[in-house]
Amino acid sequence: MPDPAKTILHAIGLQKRFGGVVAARDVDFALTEGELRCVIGPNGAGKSTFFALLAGIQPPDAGRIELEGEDITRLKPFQRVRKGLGLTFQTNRTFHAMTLRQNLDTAGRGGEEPAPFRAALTAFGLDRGLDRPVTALAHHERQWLEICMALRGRPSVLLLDEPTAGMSPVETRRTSDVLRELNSGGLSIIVVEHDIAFVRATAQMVTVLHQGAIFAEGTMAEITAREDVRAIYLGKVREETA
């Protein structure tokens, strides 16, 4: 269960502009330890920019990011991974010329394999045939492999960018089941996602972005009950590109 007394990932006053476009507007975001949060928003809401700022792909123009109380604002993605931020991306970044085992070994930190990693590897069915080349995997299996690679590094927070993109409904449900199981074991998770069915099945809490700012936060039931959120998704509120 989430521990409301401990904020494990904290973004304070994040700002980012691309020319005349405000992609992140004074974003204050707090993830509590053990929470599973989904970040949603219509096209152009700033989801990709928010992910890029948390991951270290883009530097903020202002504001800071803290992981377990440590300022990581100026760290590169690989440095954030070493600090405990597990990352997966929209574009699959597994090494296709290597086997599953070799891919997983590249993500390891030595020592015993962490329990969340072993649990996910088994739940996704990837523990069978670890010496297969990645090229033999289907799209959804490559996505699952990337999640397992992130878990192999013993993250304190798992940050996923649209992990179910291109998956069938059955594959999406399985992904949701595994993430919820990992979270029940205490892992803190953020998922940037556009699939509302996945979010409904997965999230404990939801953050809605609109025009680069946090527009609403709450449970999925609270969010979907809000007329102003529905208006955004129906296109009744003008969107800026982010």
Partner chain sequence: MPQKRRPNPLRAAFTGPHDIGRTPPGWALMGLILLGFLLYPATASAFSATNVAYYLLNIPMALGLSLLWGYGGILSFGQVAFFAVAGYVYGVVAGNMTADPTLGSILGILAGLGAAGLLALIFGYFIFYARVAAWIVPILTLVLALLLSTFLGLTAGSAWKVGDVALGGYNGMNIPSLQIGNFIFQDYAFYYLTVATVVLCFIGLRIRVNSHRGQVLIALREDPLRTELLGYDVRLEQLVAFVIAAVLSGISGLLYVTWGNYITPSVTSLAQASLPVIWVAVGGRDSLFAVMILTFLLNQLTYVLSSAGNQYALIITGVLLVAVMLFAPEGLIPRLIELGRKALRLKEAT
Contents of the next structure:
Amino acid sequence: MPDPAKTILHAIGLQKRFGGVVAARDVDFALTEGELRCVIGPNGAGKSTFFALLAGIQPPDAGRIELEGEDITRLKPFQRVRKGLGLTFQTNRTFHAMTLRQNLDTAGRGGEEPAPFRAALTAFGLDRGLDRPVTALAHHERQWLEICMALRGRPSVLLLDEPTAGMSPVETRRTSDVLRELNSGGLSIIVVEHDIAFVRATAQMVTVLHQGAIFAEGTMAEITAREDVRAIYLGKVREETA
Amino acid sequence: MPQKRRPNPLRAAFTGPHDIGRTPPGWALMGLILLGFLLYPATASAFSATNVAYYLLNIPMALGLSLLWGYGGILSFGQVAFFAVAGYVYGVVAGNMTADPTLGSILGILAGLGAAGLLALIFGYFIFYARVAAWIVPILTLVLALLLSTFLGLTAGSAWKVGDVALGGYNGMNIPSLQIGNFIFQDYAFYYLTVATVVLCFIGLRIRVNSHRGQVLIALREDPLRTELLGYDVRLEQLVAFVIAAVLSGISGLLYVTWGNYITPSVTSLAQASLPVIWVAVGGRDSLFAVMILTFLLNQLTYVLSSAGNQYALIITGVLLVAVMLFAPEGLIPRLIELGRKALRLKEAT
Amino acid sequence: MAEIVSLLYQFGTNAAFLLLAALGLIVILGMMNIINLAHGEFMMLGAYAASAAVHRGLPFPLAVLLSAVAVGVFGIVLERLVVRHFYGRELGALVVTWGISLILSQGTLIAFGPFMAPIAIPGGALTVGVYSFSTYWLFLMAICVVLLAGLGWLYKATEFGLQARATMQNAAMARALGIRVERVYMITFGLGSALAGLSGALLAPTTSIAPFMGQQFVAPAFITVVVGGGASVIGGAIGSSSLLSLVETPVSFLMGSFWGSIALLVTALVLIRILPNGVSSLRLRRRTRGARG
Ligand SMILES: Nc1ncnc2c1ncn2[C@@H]1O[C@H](COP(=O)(O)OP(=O)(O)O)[C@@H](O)[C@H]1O
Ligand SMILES: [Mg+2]
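Following the display of the form predicted alone, present the structure of the form predicted together with the partner chain.
What follows is the entire complex, opening with the chain shown before.
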């Protein structure tokens, strides 16, 4: 069972520049085991870059990443995945030329099916019609399939980049339900999200990124109470709240 | 649920999703073709059977390129380099062991395939571990083939004698036949050896592409980054496919040199280097079955054309390649099947 | 002293050869992400055109210009008929241009036979100490500088250059801004072809003119392109041809030209292992590093 005193994923002083843009600025971030964290921030805040650094898609200019106490900063993306990172992309990247089954088999690396994967597959209603091509799925089903693919590889930390983008409110709620169910089973999850209703329903803790740096961190109530956060993120100008 | 683990690989080879011919009509066609080839010598002279063996012997090389390019998305223009290396190394080893031809043949085969695989391993390491852009792989493999051809052309004279065997520069090198005990693989025996090799390579690759590793190869053709983030070492998967394809080229090279007892540097020239690409592109690169059939037919065509002294052979194959790339980029056989299906559906509808 | 001049001359000759062999290819690759595998055959056509013109009494410089124009026009026709169907499919483009190269070389053999009248090497020789140098190669080195400067001017200072660079960075965005991307591609392919024709004509006096002469350019031209990378056309061309010549010159000098070619291939393999995007990425890298520090 998860040990809430244990930090499962730890980023220390992460830096990343693209030319003149600072996409990650001294990011210190700790996820405890069994936590469900939401990362929010306006477009271009550096959320996807943060995930790219965690997954090793981009090398950081400086800083360190630890997974379960082990330094993974120098590891290649596939090695990090084998050590327990599971990840989905902001734009859906399932294999379109393949069936659902082939997508999931590829994601499984030949291992046994983990229980959370089966639970999610059933909860999303994807366990039937596995021999359909991905192109037969609706947009939100492809998003769900990609989550299932990440789960199929037995991750200890799941990183989801805007999983509900383009979903209807009902589909978004269902996504939130399944993620919370997975989390209550002990899985540690980080979700990048825009949808405030989703974040409110889902997150235990929220991290706000702004211009590449961590701007605020706390519970949803604490975050929404902060005026500066509202100013940069919630789009509310000071005058309005005053 | 998805996970009944795949039953037996041989079954998967004939029912798996990654090639045409996975249903009873397809099996019937394969069976008929195989039967035809098995019975052919009964009606043909040893000379004709030897010619047909020649049309068949390039199939392993073509199948290897199909695996690499059609399934893995990695294009190589230099498969003939591995063909040549295996042929030359076999010639040197077997040619130095004429006192014990059986051992010479066996060691020659092992050394030839080993050399082709080793060259691919070293060359492929630099290319794939550098994660170069997709267009660099065909360019560098082509350069490899051309430089190999130039090098082999320079090996005239006694300085280039390995033991008893002279490499011979542009004059080429004489090579002993395959021999086990007193049995020499010639004529009908060579024909059956070639048929058996082709069948084994085909089935082996069908098993491979319908296995988990084959699935991964297709995944990395579709999206390498996605595949890496499912926990696969993309560089290693690509390198392994490259080495397999090289060894298959080597098999064709061995068949070639033991067929004609002769090899020259021209086997790795620019014109020769283009041929595997043509067979695979015209046949239908992501279908092993289509590639196998078209490789046989095109080899027969060019052989007939060029032995009639026709200098248009290269032009015809060039035009065929351009036309297929323009009008049926997925390949002739997949296009024909699709047209056939459409026609059937039309008939059903009316 | 004379030895140093001689080595410099060798270095310059090799660099000029690599640059001339690769320039048309680099222009097309850098702008369009298309590799023209018929590049060697385009050079061959340039040599044929120049030989035909010279032997009909045209002065050599005029023959060279005429060849460049002729091959450029030929390139544009081919782009319209075939190549434009392969934008965005780089491997398909490689394969189809290879088919074209087979047709061109074999077609030339059938149409004009195995030999074409050679062109006498223009100019004389300069002597420094015991060494003598061909003034024609010195002229070719100067031509390389002129060509590079001309390309630089074309891309930096003209309307077409601006449109071409916009297209190169983001074709979809350029299209949205009203740039006729198709036309930019067509002209670029024509320009690359014309450069191939020009190089073929210029190198014609230094070699024998034959249907399969294009093959001798394949290895050096493609290695230069691989080492140069696609990120910056002119920077990549200069960096790669001089770097490769730096390796090739001593190796060829000590061990012969075949080993010089091998040295080129090995250098390319080692370099891509270190710089997968070619030497032209060095500049970009330094720029980002500078921004960080
Ligand atoms: N590969 C890249 N090259 C250059 N700039 C990039 C790259 N990736 C992201 N950026 C820039 O970094 C900043 C952060 O981007 P991103 O992480 O995608 O933000 P978010 O996901 O929060 O919207 C943006 O200004 C973006 O333009
Ligand atoms: Mg993002």
